[in-house]
Every structure is written in C-alpha cells, then in structure tokens.
Amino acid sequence: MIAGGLALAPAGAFVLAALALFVIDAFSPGKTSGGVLAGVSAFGAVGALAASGVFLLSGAASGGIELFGGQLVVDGMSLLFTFIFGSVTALVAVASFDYVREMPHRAEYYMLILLAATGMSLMASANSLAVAFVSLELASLPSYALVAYLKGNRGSVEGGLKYFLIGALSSAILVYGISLVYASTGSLLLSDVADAAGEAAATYPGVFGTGVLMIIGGLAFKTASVPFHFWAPDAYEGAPAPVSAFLSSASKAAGFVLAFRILLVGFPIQSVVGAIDWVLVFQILAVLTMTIGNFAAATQERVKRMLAYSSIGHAGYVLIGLAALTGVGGASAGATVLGASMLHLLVYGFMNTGAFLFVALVEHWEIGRTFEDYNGLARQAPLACVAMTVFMFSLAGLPVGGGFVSKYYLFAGAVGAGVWWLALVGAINSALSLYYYSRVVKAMWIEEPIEGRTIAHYPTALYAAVLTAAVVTVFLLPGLVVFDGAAFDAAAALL
C-alpha cells in the first residue's frame, strides 16, 4: 500500500513539469531552447508513466486509496489510464520539438499539453461529480487553445472555434445533468449517489433519468461518440498533428475512464434501470459510432481526416465495454469485456499516436495531405513507412501489433456477455477499416513516387517518436500480457 500523498505522484509529475516550464519561460520569455522545453515536458511525462506503471504492476493501490474525503481515488484503473496519458504525452512532447521548432509561444504550447494531461489524470481519479466536472474542464480548456495554436492557419482557428463552442455546449449539458442528479439524490460523491440511486429512480424517475442521460451526452462528446462527434474531424484536421495525436488518444482515453467511473460506481445498472437503461443507450451508441466512423473514414481523401474518422470508429469499439454489461455470464464476463476496453485504449494510445505523428512528419516535409501525396514515399523514408504500416495494420486488427490482441479480447468478451451481435458489428467494421488503412500502405509502397519530390531533412526527434511508438505497438502483440491482469483486476474492482 502506498501513502496517500505519494499516490498522487503521477499527476504531480505533470504539474511539476508545467510549473518548471512556467518558471523557465518567466526568466527568458520566448528565448528558451526548444530542446529544454521539450526535454522538461518529456521528463515530466516519463515521470508520470513510470510512477503509475510501478504502482500499477506492483499492486500497491489494488484496494483503492481514497483522498480528500473520497473525492479522489487512486486505484488500478486510474493508474492504468495515467500510464496511457504519460506515454502519449511523452511521445507528443518529443515529436513537438521538431514540429514547433520555428513557431512562437513554444513554452505556452508545452505548458498547455502538460496542464491538459494533469486534468486527464485527475479525471481518472475523480470519485465525485464535482471533481469530474472540474477535472474535465482542466483538460478541455488547454485543448481548445492547442487546436487553435496555428493562429495564421484558417483551418486551425476554425477547428479550435468549433471545438470550443461545441465543448461549451456539452459542458453545459453535463453540469445540468449533474445538477439534476444532485437534486434527486442529494449528493455529488459517487458512492453516495449509488446508495441513493435506487430510491431516486423510483421516486423521481423523470428527473433522475434525464440527469443520467445528460451526463452520458456530456461524456459522449468527450469520447467523440456518434452523434456527438461533429467537432472531431475539423478539430483533428486543423490542429497541429502532434496535438491531433494527443487529443485523439489521451483525451479520448480520459473521456472513457471518466465514463467508466461515473457509470459503474455512481449509477449501477441494477439500481437505475427503473429510470434509465444506460446499457441499452451504449449499445445504440456503440453500433452507430463504429459504423458511421468507419464508413466516413472510407470516403475520405485526406489521410489526416481519415484518421480523425477512424478514431471515432475506435471509440465505438471501446464502447462495447459498457454496452456488453448485460449481466449475462456474471461479473467475470463483465470484467473481461470492460478490461478489454481498457487494454484497447492502452494499445490505441501508441498505434494511433504514432499514426498521427507520422502525419506530423509528412507535414514537416510539406509533402501534402491526400493519399496520392504519399505515393512512393517508402523509397525516400523506408523506416518511417515501415512504422506507419505497423500502425495501419494494427489499427485494422491484423496480427502485427497489439491491436489484434485487444480487439480479440473485446469481441470475445462481447460474445461471452451474450451480445454476439455487437462482436459481429465490430468485426464487420474492422474488415471495412482494412480497406482505407491499406490505401495508405498501398500509396507508400506500391504507387510510383511523385516526380521532383525531395526530402532534405530527417527530423531526429519526430523520427524517434514515430519509431518508438511502432516498436511498442509491435511489442504489445505478445507483451499485452504484462497489463492484462491489471486491466481485468481494475475492471473487476469496479463491478
């Protein structure tokens, strides 16, 4: 068991790194070396992932550690997700060294990333609806500014504005839903809400059910689930590619960990079914999100926008973890499918981040954004294209990376939970995704290269981040067993 203060070490690493950047920039505003800024950011992120990884794999917080009167809880799930946030943040920080080297306000850029990561780590530990809302805003507000970081780029500003406006609306919906739940249960602490949920569902079914539904809507926005996904394609395409990687991987995982915590701890399905059957809601969301995300991705002509819609499709796969909690097969079946969702987010954090960082590499070379612009790229950058091939096939679920194992766990868990049709929909959508992922691979390796295209510079930091993500993605094919016990135990503890 770890001491209470030490339990917050992973989140504290993000905070300390952000404060260090603030102090450094205060002494030499705008003049600090980009290497120092990226190094401090990466050091803080690595500190967070190392602390959370050690605590997680050692089982030091397996029983859950409550802090501040139960407002925060550090347990296996929060540590697993903080490990994801630390991994993605470290990769993005390293890659950003080359991407933002010549841009202004670099210190602010890195500070915003670390502050958003801090909010995400607190979202993973939120055990109160009030803390959940505050931590979500701490993660969201820096994200709005990061999307609009390229102030001279119309797409970046437009994406940031859309993200902000829709985000403000979703936050209003979420906080109004929280107020309805508080009015019907008399508490914001998730354990107390759960105790009062049965009575509230019987006494105030309309108020309580509407509140839960509005909270689900706010969480669906954060995870870019259909029909709350409209902001994602424009935001991801307009943002700097490392920011797109950060939002589509870390921010999505943060939305899901908050959904897992709020719904499973605060609104156990057996208590609230009289007011709302949220498992049915998530079954509908999962099917819509998987199908619309993948079909939209298949129609895109720009690689970055295709990845944006692909991330929506993957949100649908993860939603199976909530949609399959039907009670069939008992708690063990529920723990299996929920743990599989957590494992998929872990693998997704590396393969999706790596894919967007490859796009950042292409943007750095000013090659272009369409599939045709990638023609023959493997002849000039073979190592990076091997990495991108790994990302594409692993995202599709082929046995070249951890994505194959996590999807297998997900679909097998859905069958075990009695919702075989969800697994069937997921498998069909995975087969469809292979079409548009293979378009990237075909363009890089088979098509003739574009005449006159030259690559004069191979940015070391961006290359290192892309190759690291690829190596970890491949390692997780056999190596996911390192984390599967922790994920299934964390899921079982929630159920």
The other form holds:
Amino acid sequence: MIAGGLALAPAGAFVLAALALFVIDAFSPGKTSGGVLAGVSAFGAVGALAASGVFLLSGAASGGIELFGGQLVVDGMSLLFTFIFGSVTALVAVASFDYVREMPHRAEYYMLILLAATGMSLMASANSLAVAFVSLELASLPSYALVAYLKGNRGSVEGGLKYFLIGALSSAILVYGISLVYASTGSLLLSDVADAAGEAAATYPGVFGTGVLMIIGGLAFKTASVPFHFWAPDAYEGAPAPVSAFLSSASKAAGFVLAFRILLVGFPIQSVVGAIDWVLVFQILAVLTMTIGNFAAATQERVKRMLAYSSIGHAGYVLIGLAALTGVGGASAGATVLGASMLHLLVYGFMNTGAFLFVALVEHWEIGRTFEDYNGLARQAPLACVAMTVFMFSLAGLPVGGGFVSKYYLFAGAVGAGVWWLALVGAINSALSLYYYSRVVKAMWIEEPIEGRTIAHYPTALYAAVLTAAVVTVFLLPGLVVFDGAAFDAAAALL
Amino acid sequence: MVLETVPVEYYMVLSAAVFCAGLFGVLTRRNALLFLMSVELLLNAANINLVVFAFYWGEITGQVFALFVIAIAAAEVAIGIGIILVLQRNFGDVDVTDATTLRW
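And the form predicted in complex with the partner chain, for comparison with the form predicted alone?
Everything in the complex follows now, all chains and molecules, and the chain you saw is the first one.
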C-alpha cells in the first residue's frame, strides 16, 4: 500500500516537468535549446511511466486508493493507462526534438504536451463527474492549440479549427448530460450516482436516460468514435505528425478510460437498463465505428489520412470491450473482454504512435504524403521501413507484433461473452484493414523508387523514437503476458 | 422562496429551451464568433440545471460545479479566439465554411 499523495506521483511527474519547462524557458524566452526542452519533457514522461509501471506491477494500488474524499481514485486501471500516456508522451517528446527543431515557440509546444498528458492521467483517475469534466478539458484545451501549432500552415489551422469547434460542442453536450444526471440523482460522485441510479432510472427515465446518452456522446468525441469522428481525419492530417501520434494514441486511450469508469462505476448496467441500455448503444457504435473507419481508410490516397481513419477503426475494436458486457458468461467473461480492450489500447499506444512518427520522419524529409510518394523508400531508409512494416502488420493483427495478441484476446473475449457477431464483424474488418496497411508496405519495398529523391540526413531522435516503438511492439508479442494479469484484474475490479 | 412557487420542471424547460437555441446557433451559424457564443448558451443551459438542482437537492455540489464550468468556458473561449485569429490570418475571414483544404 502506498501513502495517499504518493499515489498521484505519475500525474505529478507530468506537472513538475511542465512547470520546470516554464521556469527554464523564463530565463531566456524562446532561446532555450531544443535538447533541454525535449530532455526535460522526456524525463518527466519517463518518470510518470516508471512510477505507474512500478505501482502497477507491484500491486501497490490493488483495491484502489481514494483521494480527496473519493473524487480521485488510483487503481489498476488508472495506473495501466497512465503507463500508456507516459510511454506515448516520452516517444512523442523525443521525436519532436527533430520535428520542431527550427520552429518558434518550442517551449510552449512541450508544455502543452505535458499539460495535456496531466489532464489525461487525471481522466484515468477521475471518480466524479465534476473531475471527469475538468480533467477532460485539461486534456482537450492544450490539444486544440497543439493541432493548430503550425500557425502559418492552412492545413494545421483548419484541423485545429475543426477539432476545436466539434470539441467545444461535444464538451457542452457532455456537461449538459452531467447536469441532467445530477438533476435526477442529486450527486456527481460516481459511487453516489450509482447508488441513486436505480431509483432515478425508474422515476425519471427520460431525464436520466437522456443525460447518460449525452455523456456517452461527449466521450465518443474524445475517443473519435462514429458519429462524433468527423474532426479526427482533418485534425490528424493537419496537425504536426508527432501531435497526431499523441492525439490518436494517448488522447483516445484517455477517452476510453473515462468511458470505462463512468459507465461501469457510475451507471451499472443492471440498475440503469430500464432507462438506457448502454450496452446496446455501444454495440451499435462499435459496429458502425469499425466498419466506417476501415472502409474510409481503404479509399484514402494519403498515408496520414489513412492512418487517421484506421485509428477510428481501432476505436471500434476497443468499443467491443463495452459492447460485450452482456452478462452472458458471468463476470469473468466480462473482465476478459474489458481487459482485452485495455491491452489493445496499450499495444496501440506503441504501434500507432510509431506509425505516425514514421509519417513525421517522412514529413521531415519533405518527400510527400501519398502512397506513391513512399515508393521505394526502403532502398534509402531500410531501417525505418522495417519499423513501419512492423507497425502496419501489427495494426492489421498479423503475428509480428503485440497487435495480434490483443486482437486475439478481444475477439475471443467477445465470443466468450456471447456476442460472436461482434467478433465476426471485427475479424472481417481486420481482414479488410490488411489491404490498406499492406499498400504502404508494398509501396515501400516493392515499387520502383522515385527518380531524383535524395535524403540528406537521418534525424537521430526521430529514428530513436520510431525504432523504440518498433522494438516494444515486437516485444509485446510474447511480452504482453507481463501486463495480462494487471489488465484483467483491473477490469474485474470495475465489474 | 422562489422555488416553492415555481415548480422545478419550469426551470428544466427553460434550460432545454436555452440548449436548443444554442444548438440551433451551432448548426446554422457560419461565423466562428457566433459559433462560440452559441456554445456559451449550451454551457449556460447546463449551468441553469446545475444551480436549480443544487437548490432542489439541498446541497452545494451543483453550484460549485457551475462555477467550474464558467471558468472552463472562459478558458475555452481564450483558446477558441486564438484559433479564430489564425484562421482569419490564413483564410482572410472568420467564416468556418471557408476552411476546406482538407477533404475526404
């Protein structure tokens, strides 16, 4: 057991690194060396990663530690997700060293990333609707600014604008949903909401059901699930590629952890089913999100946009974790499929971040964005292309990386919970996704190289980040076992 | 007290009306600044609910949360105005339908 305040050490590491950057940059504003900025950010992120990893694997927080009168809770799930945020932030901070090297406002860039990561780790611990909303905004507001970071670039500004407009609308819908739930239950604390939920669902089914549905809508925005996915392709394509990596991996995981906790702790399905059957809602969302994401990805001509749609498709796979909580097969079947969702987000944090960072590398070389521009790239940058091949095949679910194991758990878990048709839709979509992922691989390795393309230098930090992500992705194929127990225990604790 | 004479349902109707007005504005306005104002209406609709039901349930959580929402709305507007400023610099207008360089 760890002492109260120490349990928040992972979030504290993010905050301290952000504040340290404030102080460091105050000495000579705008002139601090990129190495110091990236180093402090990566140090803070690795601190968060190490602290959450140690707490998680040592079982120090098993059973959950409640802080601030139950407003925050540190348990297996929050630590597992903080571990994801820490690893993604560390990779992004290292990769950004090369990417933003020549750009103004670098210190602000790193600070915004760290503050968004703080918001995400608080989202993972939020145990009341008030904290959920405040931490969600703490994660969102820096993200809007980060997407529009290249302020002279039309794509970046447009992506930021669309992200902001849809984000502002969704957070307003979320807070209205919270107000309706408060109206019918009289509390914002998730455990108290759960106590009052059964009565509220019976007495005011309309108000309570609408409130829950609006909260689900607000969370669907954060996870880029259909029908709140419209911002995602534009924001991911327009944003600087490291920011796309950060948003599509960490920010999506943060949305999911919040959804898991609010729905499972605050609105237990057996007491709210009279007003709103959210399992059914998530079944519809999962099928739509998987199918629309994958079909749209298959029609893209630009690699980054393809990855953006594929990231929507992966949100669909993770939604199976909530959609399969039908009660068939008992609590253990539910814990298996929910734990599999968490594991998929963990693996996804590495393989998807790596894929977007490879795009960052290509953007750094300024050799174009379409599949054709990648032709024959393997002759000039073989090492990076091996890494990209690993990411693509792991995303598709082939057994070269952890993506295979987590998808296997997910689909097997869905079958075990009696929703075999969800697993079937998922498997069909995975097969389709192999088509567009292998297009990238084919372009890099098989097509003839483009004439006259030269790559002047190979940025060390970007390479380090891409290769680290690739090594971890491969390692997670046999090594996901390390996190298995923690994830399934965390899931079982919620059910 | 006011609430003893005005039933709580009336306040919900009021907040739903404000919410619908805001939603209508969000969906129809092309000017980014008017869009921001409409989002403020949406948030204030939620604030009405929070404050009324804090009184109804006889506790203070909802009122305090309404203050949080007001503060966050201000922060959100600050970010929004910044993005609208760069929108104006890049596209020469604050019309949200102008920014269409990224398409399917």
